[in-house]
Every structure is written in structure tokens, then in C-alpha cells.
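In the form predicted on its own, a lone chain appears below as C-alpha cells.
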Amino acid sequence: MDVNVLGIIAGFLTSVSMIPQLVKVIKEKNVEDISLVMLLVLISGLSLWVWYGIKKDELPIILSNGFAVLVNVSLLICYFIYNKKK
């Protein structure tokens, strides 16, 4: 298998992994079981991967992690909208 194909498949699967959680949060309007710290650490790490991909000029790393950042920032926004612990 071509290494780029392997990277694209891995990046795609990793990027879409949080979509079911985002859909569940939006449907139920409940973020009780979501860890804010986990989201912040994950978004930070993904953002660093995007930066790394830019520095190395690796489009699969940039695209997959950039998409994952968007999904997780969306989840973070939902966290603040639906958080009832205020």
C-alpha cells in the first residue's frame, strides 16, 4: 500500500471519529459527560499537527487535522452553549 494512501485513510478515520459525539450533543443538547480539559488539550494537539503539516508541506496531515480541529471546535462551542453547570 502506498504510504500516502495509508496516511490519508488514517487521517480520515481520525478526523471523523468525533462526529458521532458532536451529532449526539447537538441532538440531546447535553454536554454533561464531555470533558472541557480533554477538548482543550485535543484541539491544542490537533492545531500543532496542522502547524507541523504546514512546516513539512504534508497536505494529508494539514487536511485531516484541520478538519478535526473544526469538528472539535464545534464540539467546544456546543459545550459552552449547552453547559448547565454555569
Given for the second form:
Number of protein chains: 2
Amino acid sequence: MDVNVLGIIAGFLTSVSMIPQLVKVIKEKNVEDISLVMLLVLISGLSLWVWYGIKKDELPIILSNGFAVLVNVSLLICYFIYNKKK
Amino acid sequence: MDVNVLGIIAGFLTSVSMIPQLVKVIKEKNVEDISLVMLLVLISGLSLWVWYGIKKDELPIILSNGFAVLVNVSLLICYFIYNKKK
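Could you drop in the structure for the form predicted together with another copy of the chain? We only have the form predicted on its own so far.
Shown next: the complete complex, the earlier chain at its head.
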């Protein structure tokens, strides 16, 4: 299999698997199970992966980690919105 | 920054951020919040990332996704152990 196709499929699968958590948090407006520290660690790590992808010029890595940053920054925004309401 | 060092830091951060979920599941013996389908999608995606890393000969990708496979296979095992007990 072409390695870029492989990366795109891999990125698609790992990206899809993140969506339910965001949907659940938005639906239930409940961020109790989310650890702020771990979310910040994850966003930092994912951002470094995007940087790694840019330096290595590997589109699958840039796209999938860029998408993951978006999902987790959305979770972070939810965290502050729903955590305040308590 | 050297791109391999960057990848290793990125991989370390994204790996560390996964551990609390596994610890929580093991401590609380509760897998209610885990979706089996999404866990299988995630493990498939991570395994393809390991394959991608092997084909591209990129150690940071192999190590961090290999570790993520281990964490999520452990979650899968917990899922079957604690789901049965109900």
C-alpha cells in the first residue's frame, strides 16, 4: 500500500475515534470526567506533532494531528463553558 | 530543534495524556463510558500508524503509537473483564 494512503487511513481512523467524546460532552454538558491538565498536555503534544509533520513535510501527520488539535481545543472550550455553570 | 527530538517530546506528551483514563478504569472497575466500537477503531488506526512509522522508518511515530496501542489494548482487556462482571 502507498505509505501516504496508509497514513490517511490511519489518521482518519484515529480522528473518527475522538469525535464521540466531544459529542457526549456537548450533549450532556458534563465535563466532570475531563482532566484539564491532561487536556493541556494532550493539546501541547498534538501541536508538536503538527510541527513535526510540517518539518518532515508529511501531510497525513499534519492533517490528522491538526484535526485532533481542533477536537481537543473544542473540548477545552466546553470545559470552560460547562465548568463555569456549576 | 532536531526533528527526532521534537517527535519524541510530542510522543511523550500524547502518550502521558492517555494514562489517566486507563488508571481510572482500573481503579473504578467501571467501563460504562467506554465505547467498544470506538476503542476498536482507535486500535486499528494506531496500529496503522505503527505500520506507517515502520514504512517511513520514523522511530518517534513507531514508539508513541506502539505505546498507545498497548494502553488501548489494556483498556480493551479491562472492558471485557469489567463488562462481564455486571
